[in-house]
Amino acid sequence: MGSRLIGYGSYLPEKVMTNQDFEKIMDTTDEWIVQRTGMHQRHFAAENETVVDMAAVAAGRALENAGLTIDDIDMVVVATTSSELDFPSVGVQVLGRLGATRNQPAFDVRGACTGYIYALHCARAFFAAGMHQRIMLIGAEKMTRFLDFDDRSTAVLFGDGAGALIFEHSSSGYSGIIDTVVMADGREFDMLHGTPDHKISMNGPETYKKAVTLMPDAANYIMEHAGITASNVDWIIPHQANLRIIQSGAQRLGFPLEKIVVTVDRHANTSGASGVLALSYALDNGIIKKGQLILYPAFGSGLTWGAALIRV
């Protein structure tokens, strides 16, 4: 029992923070940022703009794209680590914001930058169990809540935004969410984590080493499990953390750079929203076409990592 992608939508806040804007408030340069990250700009949510606000807009656009209403959705899964409220979940709040009346379930997953892969993993399991007909997945983050502008090594890395995907049950096992794998190693959590005062603590060199190894490992695992090679994949959408990580991962996989979807230059790292925003961008701009096979590897705090195989 499989699924098919029937709708998508995204939201990026109005404010754009460029590298030149960072030059005005901290000891850094456009050249320094671009050389180390490949980033040129990122979107910052307004002070009064919440994760739920962004998630609800992206969800509404996905519903419009699919020609559905929120009551046509059987379950909502949200990947986020930056919700302003400890409870209730962003998913429940999105149901309320969009006027859902069916009492359908909704919940959040906290997989950090791998969150959207964890959400896809959940959806695949529910479809396989035959429990739901339509599932909406949302990745939404306000990472600017955690930025320390005295730390240029992390402040320039992150942005805000949200994306939403709607999948519907299908009798074909070779469409929609074909396969997923997720992993975690809690022994390494000190490498990248949030602090009690809501800042980001990251060992950059060690995080880089892990990311360039574990993302390709997850990608190779899922291709082997599916019985395919890189030549069978139309596009790779890696987690958009850093251009150097993306390029290194592509090299390890033997995948040409022209088949890698890159949005880190314009969105920066949006954590759990990263992959959903990148897919939405690629679909909106005609980069990815209907029927193409997408490989989705990700890596994040936890440590968490994983991959998904999707046919759009």
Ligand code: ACO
The other form holds:
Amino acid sequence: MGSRLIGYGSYLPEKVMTNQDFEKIMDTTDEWIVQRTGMHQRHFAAENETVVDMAAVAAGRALENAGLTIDDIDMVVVATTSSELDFPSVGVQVLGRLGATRNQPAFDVRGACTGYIYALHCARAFFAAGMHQRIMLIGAEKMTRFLDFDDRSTAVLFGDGAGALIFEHSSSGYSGIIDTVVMADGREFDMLHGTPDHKISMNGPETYKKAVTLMPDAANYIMEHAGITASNVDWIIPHQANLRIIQSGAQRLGFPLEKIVVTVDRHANTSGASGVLALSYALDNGIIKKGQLILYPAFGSGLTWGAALIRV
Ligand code: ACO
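How about the form predicted in complex with acetyl coenzyme *A, since we already have the form predicted on its own?
Full assembly next; the chain just shown is listed first.
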């Protein structure tokens, strides 16, 4: 059972936080941030703006893009780790915001920065089981909820935003979500995790080392599984954590940098929203064209990592 991408949308909060803005509030420099991360700016949600607010706008835009209403959607899966409320799920709240009346299921997936690959994995499984006709996949994060402006090594790395994709079942043999692979290693908990007081504990250099091997490993695994090589892939959309990680991964895969979608310079790391936002951005700006093959590697807290192969 195949699927087809039929709609996409995204949302970025109005407030832009530049590296120069950080220079004013902490001991850092634009030069350090650009050199170590490739980031120039990121979007920060307003204080009263929630993950659900952002998710609902992105979802509304995706529905508009697809020419559908929420009641045309059979299931909503949201990748998020930063919801303000422990319950109900962001997915159910989005259904409420958009006025759904069909009692369709909705739930959240907590996979940190790999969350959207875990969500794609779920969507692929539901399509394969023939259980749903249309699935909306949302990635939405308010990472600023976790930022500690006394910790310069993590505060500059993250941003807020949301993206949404709508996939429809296809019996024509066309495959939107061609393949997915997700992995986790709980023994690496200490490397990167949230704390009980809602902060980020991260060993940056160790996380970096893992990221530059795990993302290419997942990418290679999924290409091998699909029987293709990097030359068959039109674009790679890596998790947008750090430009140096992205460049190093591309080098390991022998993939030209011009074929890598990069948004980390403007959006920074939006965790579970990152890949969905980047795909939406690339489609909106005509960078990625209909029918192209996208390789989607990601990694994050857990550790978790994985990859997806998508034809848009
Ligand atoms: N401005 C200026 N100096 C800084 C800053 C800053 N914002 N942050 C740290 N420094 C300093 C450190 O204090 C240190 O100074 P010292 O040598 O005097 O002690 C120096 O810069 C070097 O610090 P390192 O941590 O070794 O710097 P590194 O080159 O490793 O870069 C970075 C740090 C950018 C965090 C890098 O390690 C990285 O990107 N790691 C991966 C992080 C990541 O991707 N995290 C997200 C994972 S996804 C998820 O699930 C959330």
